[in-house]
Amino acid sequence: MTNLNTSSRTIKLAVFSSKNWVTTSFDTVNSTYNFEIAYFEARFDHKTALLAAGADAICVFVNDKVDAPALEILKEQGVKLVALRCAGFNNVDIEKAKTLGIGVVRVPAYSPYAVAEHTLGMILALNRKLHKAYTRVRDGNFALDGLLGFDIHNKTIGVIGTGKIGQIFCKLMHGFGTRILAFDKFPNQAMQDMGVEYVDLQTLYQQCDIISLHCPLTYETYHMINDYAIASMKPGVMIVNTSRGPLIDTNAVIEGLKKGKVGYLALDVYEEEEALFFEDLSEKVIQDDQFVRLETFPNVLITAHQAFFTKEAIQNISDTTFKNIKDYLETKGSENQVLPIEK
C-alpha cells in the first residue's frame, strides 16, 4: 500500500474523545497515511488543550468544546488545524479560529443514510412500542395491552431541514404513503418533484402528526422547539430529534409531555448530552434532573447519539478525516474546510 504522506516530515495528530471504535478505524486508515497519532480518551476543552503540545492537528468530536480559550492554547502549542470527525461545527468558535489562523475541517457527509434510517427506526419503535414488547416477551408476558400503535400510512410528516439527511428521510417516508411537509430556507427541487410540500414552520407545526428535525444548530435554530412551537402543534404529536440536542428546549418538551400535547418523543441527541453520552454511567447516579425526568415518561425513547453509528459511516468518517488533514496541512486547503459563519 502506498504511503500517502509525501511531506518532508510526519504529520502529528492528537485525537480526543477516543473510544475503541475510533482507534481501531483510525489505525486501519493510518496504515496508508503513516501519521504519528496520540490518542486521548479525554474530551477536548481549554483544560485538556495542553495535551496537544507538538501536534500539527487535533481531531475532535461532537461534544468537544473548541472555544476561544482552547483555541488560544492550541495556537501557543503550534497546532495548525482542528479536524472534526462529524458534520456539525457548532462546538467550534470559527471566527476565533480564523483570527488565529487555525484551519477547521469537517466530515459533511459520512453516511446520511445511517442517520435517516435510525430516525425511521426510532419512529417505528416508539409508535409500535417495540422496546416494551421485547422486554415483555423476555419476561414471558405476551399480553398486548398498552402496545397499541397507529398506521404511518396517510399521516402527515414534517421535516425540518432538507439537506442530505433530510432528503433521504423524505424518500423513506414517501415509501410509507405519507404526505410530507418540509421547511428549509433553500427548497430542494428534487424533493418538490417527489411531492414534498415546502411550507412555513407554523403550518408545519399545525398540520403534522410526526415532526423530525434534520437541521444544523445555529443561533437561529437554538430552542426552535419551544413552548410557543409546541402550543402550535397537533395534540399527541410525535417529535423526533436526531440532529443536535439544543434544537429542543427540554423544559418545554417536558411540559408538553406532561400536558399530553406531545404524545411521543424520540431523542438521539440531548441538549446537555456532553455530561452523559458516550460514557458508561451504569454504576453512577445520573445528576441531570431533566434527563432523569425524561426517562420516567413511558412515551419517550432515547438513544445515546448513535444514529451515525454504522460500519459504512465510521469508514467514511475515518477516510475523510485523514484526507482533510493531509490536504489542509500540505496544500493549505481542503474541500471540506469550514468557512467563517456569516452573521
Contents of the next structure:
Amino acid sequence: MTNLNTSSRTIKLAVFSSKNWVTTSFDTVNSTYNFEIAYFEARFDHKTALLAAGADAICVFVNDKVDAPALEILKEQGVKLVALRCAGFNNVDIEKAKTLGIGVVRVPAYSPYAVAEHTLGMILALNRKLHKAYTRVRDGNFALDGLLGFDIHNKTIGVIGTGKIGQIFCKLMHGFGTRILAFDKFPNQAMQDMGVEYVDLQTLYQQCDIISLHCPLTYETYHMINDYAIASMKPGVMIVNTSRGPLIDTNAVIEGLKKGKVGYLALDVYEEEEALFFEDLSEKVIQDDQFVRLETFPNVLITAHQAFFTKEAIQNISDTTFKNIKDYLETKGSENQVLPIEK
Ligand code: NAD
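Could the form predicted together with nicotinamide-adenine-dinucleotide (NAD) be given as well, to go with the form predicted on its own?
What follows is the whole complex; the chain from before opens it.
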C-alpha cells in the first residue's frame, strides 16, 4: 500500500499557470512550510502534465484543464493531489480523480468581498461610463455627450445565486436602495430578512433592470443566459457575469446587444477565456472573432478574470492552498476536499 505520510520528507509541489503574483505570494508563505516548489508558466493540461513528474501535488488555477487524460498521466507520475488555488472546480474531472485515488482540494472562500466589490465596480463603471470619461478628460475633452447614466436607486436588481459572493453583493445593492429579486435553489433566510425576494427565474428575468450571476457553472447552469432567457428580459437590461464564462451563451448575448435588447454587458469571465485571459497578447492578433465582436460594442465592459484579485484574497489563497496540501498529504484528508456529488 502506498505510504501517503510525507511528514518525514519534503513535500514536492508543481505549480502551473504561474505568474509573478503567484510566486511572490507562495514563496513568502512557503518560508513556513518549506515545500520544494517547481513553478511552471505553462497551463496544465494533458500535454503539460508530464512536467509534474516527481511531485506529490500539483497546484492549478481556473483555466487549467484537469480532465481524465491529464489525471491518468498524473497517476502514472505518482501525483497524489490536485490543489486548486481557486473556488470553482468545474475544470477538474472529480469523478475520475476519485477513481484514480487522486485527491482534489480547493480554496472555497478567499475573499467573497473582492468579487462582490468588483461586480459593483463594473456596474458603476458601465452605467456611468467611467472608463470612457477617464480617457476623455485626459484628452482634454470635457464634453458630457454620450456619458449619460441612470440612478441605481429604486431599480430592481436580479441576483442569481445567493451564496457567499451573491449575499455580499445583495448587501451592497441593498445600500443603494434597490429592490432585490433573487433565484437560488436554497433561499437564504438572512437575505429574506433583509428584504430580498426569492422568485423563479422567469420572474427575475422579466422584472430586473440589472441581472448579476453568482451561481456555479454546472450542467444545469451552462448557457442559462441564452436566446430564451434574453427574450424574457426587460429591454435595455444590464447583464453582469463575474462567475463563470459559460453561464452565458456568447452568440445569444451578441444578438441581444445588436438588437438593443441587452443595454449593457459587464464580463469578468468569458466562455472561451482560456485562450486569452491572464496573458499579455497585446502584440498578437486575437483569433477569437466573438470576443473581438464583443469588444466593438460601446456598452460592453470586459475585465480579464480579475474580480478575485485583491491583496487580501491572494494572501488567503496562498495560506489555504499550503494548509490544504499539508493536511491532505499528511492525513489523507482536508476540510477543503472536493468530492463527487452523490448520485
Ligand atoms: P457559493 O458556493 O458560496 O454560492 C453559489 C450559490 O449558487 C449557492 O447558494 C448555490 O445554492 C447557488 N446555486 C447552485 N446552483 C444554482 C442554480 N442552478 N441556480 C441558481 N443558484 C444556484 O459560491 P461563491 O463563493 O458565492 O461563488 C460563486 C461563483 O463565483 C463561483 O461558482 C465561481 O464560479 C465564481 N467566482 C468568480 C471569481 C472571479 O474572480 N471572477 C472568483 C471566485 C468565484
